[in-house]
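In C-alpha cells, the next block holds one chain alone, the form predicted on its own.
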Amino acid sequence: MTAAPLFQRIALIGFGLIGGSIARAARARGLAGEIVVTARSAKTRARVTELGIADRVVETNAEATDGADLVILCIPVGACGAVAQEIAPHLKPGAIVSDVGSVKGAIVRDMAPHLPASIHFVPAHPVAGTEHSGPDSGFAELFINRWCILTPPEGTDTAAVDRLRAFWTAIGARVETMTPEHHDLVLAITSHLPHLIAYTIVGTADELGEVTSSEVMKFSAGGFRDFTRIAASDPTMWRDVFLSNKDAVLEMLGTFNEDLSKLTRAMRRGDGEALFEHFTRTRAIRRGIVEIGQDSAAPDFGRLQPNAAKKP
C-alpha cells in the first residue's frame, strides 16, 4: 500500500469487469481516499453496495463526479460522449477525466468538446479483460503485467499524464503512451479483428444445418473453444467498438482477406511449402507473446489442470 493515496476521491461511472477490477485494485493498494461508484442499472448499484467494494454508491453520474480528483468512465464507447456532456458542469477544476474504452479516436472526438478547459483529459485503454461482465466479474489482479495505453490529446498537461500513469502502474499495469490514431490501428489487428473473426466463426457453426448444436459443443477442439470464449464477450461493447473504429478494422480486414486468399490458393494447388512457411512464421509470433510474459505456454487448451485449486 502507498503511504498516501494518489487521489483523494475516485469516481467510477459504470461497474462491470473493468470498473469492478479498478475499484478492487485501488482499494487493495490504498490508492484512493474514497471510491465513489455509480451505474445505470439500479440492480447493479444495489449489487455494488452488497459487495462493499465502494465507499459510496450514488444514483447519478453528476453526483459521482462531484468533488472527484479522478473520474473514469467504465462504460461502452458509444455512451461516453453523452456522459461527458452530462458530467462537465460538475467536474472539479484540476480533475483528471479518463475512460477504459478500446477505441480512442472516437473517445477523443466525442468527449473532448464537452469537457471544460479546467480539467485534464487523459483517455486510457487497459488491454486486459475476460469474457465475463457485471459487478461480480472483477478482480484486483486483472491488470497485473498487462498493458494500459494512454492516449492524451496534444497539449495535455504532462503532470496529469504522469499521475494517471502512476495510478495504472500501482495496480500492476505496464503503461505505454501513443496517439489515439496509432492506438486504433494497432488494436484493430490485435483485438478488434480477432473478435470479428471469432463472432463470424461461431456464427457460421451455428448456421450449419448439417452439424447439430450438440455436435458442435461435444466435439469442440481447443481452437473452437477459444473462439467461443471470445465470442461470449459483451455484445453492446463490441457493437460500439466496430462502429467507432470501423475504418481501421476495415483496413485490417482487407489485409486479412488478402492473406486468406493466399492460403486458399496454396491449398488448391497443393502447395505444402507455402503453407508450412506461413505456419512457421505465425508460430514464432506465439512464442514471442509467451516470452514477453503476455500469456502462459501451458498446453491446457482451456481445460482446467487436474490439480488446479478450486474456488471456494
Ligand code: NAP
The other form holds:
Amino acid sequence: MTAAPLFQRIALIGFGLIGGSIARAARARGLAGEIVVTARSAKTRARVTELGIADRVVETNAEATDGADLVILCIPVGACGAVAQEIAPHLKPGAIVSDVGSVKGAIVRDMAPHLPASIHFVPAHPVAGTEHSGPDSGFAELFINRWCILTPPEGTDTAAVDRLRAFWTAIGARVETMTPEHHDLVLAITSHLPHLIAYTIVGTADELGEVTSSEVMKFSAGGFRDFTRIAASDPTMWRDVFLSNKDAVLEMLGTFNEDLSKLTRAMRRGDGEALFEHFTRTRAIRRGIVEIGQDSAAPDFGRLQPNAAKKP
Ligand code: NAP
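In place of the form predicted on its own, the structure of the form predicted in complex with this ligand is requested.
Entire complex below, previous chain first.
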C-alpha cells in the first residue's frame, strides 16, 4: 500500500538494521519523493547502491543533508554529536532532524547544542530490532506494531512532531511521546538491563572451567540459547548504550541485585512458596505482553527451527 509522500526528500545517515529498515519501509509506502542515503564506509555505500533501495547514495553526510526535509541519523549513539556538528551548516531551514538511538538523554545533550534554531529537532527511538546488523539486515516490516518513542525537547514545534509521528505511523509503528529522562529509565529496565544480564550470563558460561564450550553449545536448547541471541547484539551499539545511559542502568541494576538476593535467600531457606509466588507473577507479565500483541504465544516465540525448512 502506498501513501502520498510525507516528505519531498528524506536523508538517512547510516544504513544498518534500522536505517535499512526505514528506507525499505518508506519506499514500500511511497513516503518520500526521494530517499538519499549515506554511510561511513565505501563498502556499505556500495552495498546500498547494489540493493537499489535508495534513490541516491552519496559520499558525505553534508551532501546527504543538503535540501533534505527530514534527516535521520541511523548510527551509534556515541557518533551522533559529531555528525550533528558536521551537518549543521548544511541543514535546510524548516527541516526535521531526528535519530533512532536507543538512549535519548545523551542524544539531546550531544546533538542539540550544534543544531541551528531554524530546524526542528525531534529525537526518536523505534523500540524494534534484531540481533543482526549491517546493510542487508533491514526489512520493511520491522516497525509494524512496534513502539516508536519521540522525545522532543520542550518548546519543539508541534507541527514538526506531528509530521514525524505521521511518518512512523505510516511505516507501521505505534507512537508515544515522553521526556528523554523518562525514556531512559523505562528502557533501562525493559531493554538495557536484560542485555547486560545476557552479556553476563553468556560470558560466565564461556568462562566456566568445568563446562567446556562445546558442551555449552551442545546443550544450549534451554533458556541459555535465548540469552545467546541477545548477547549476539552489536558490540558498538551496546557499548554506547551502557556508556550513555549509565545512571539509569546502574539504578535498575541496584534494584535487580536486591531482588536477586531475595530469590537467593528463598532458595537457601527452601522457601518454595516465595519462589512459586514470584514465578507466578512473572508468568502473568509474559501473558500480558502476548495479550497486547508485543510477542507471539507460539512455541519458541514462533521462530522456525533450523531443520524445519528442510522438511517436506
Ligand atoms: P548497524 O546495523 O550496525 O548500522 C550502523 C550504521 O552506522 C552503519 O551504516 C555504520 O556505517 C554507521 N556507523 C557506525 N559507526 C559510525 C560512526 N562512528 N560514524 C558514522 N557512522 C557510523 O546499527 P543499527 O542496529 O542500525 O543501529 C543504529 C542505531 O539504531 C543505534 O543508535 C542504535 O542504538 C539504534 N537502535 C538499534 C536497534 C537494534 O536492535 N539494532 C533498535 C532500536 C534502535 P558502516 O556500515 O559504514 O560501518
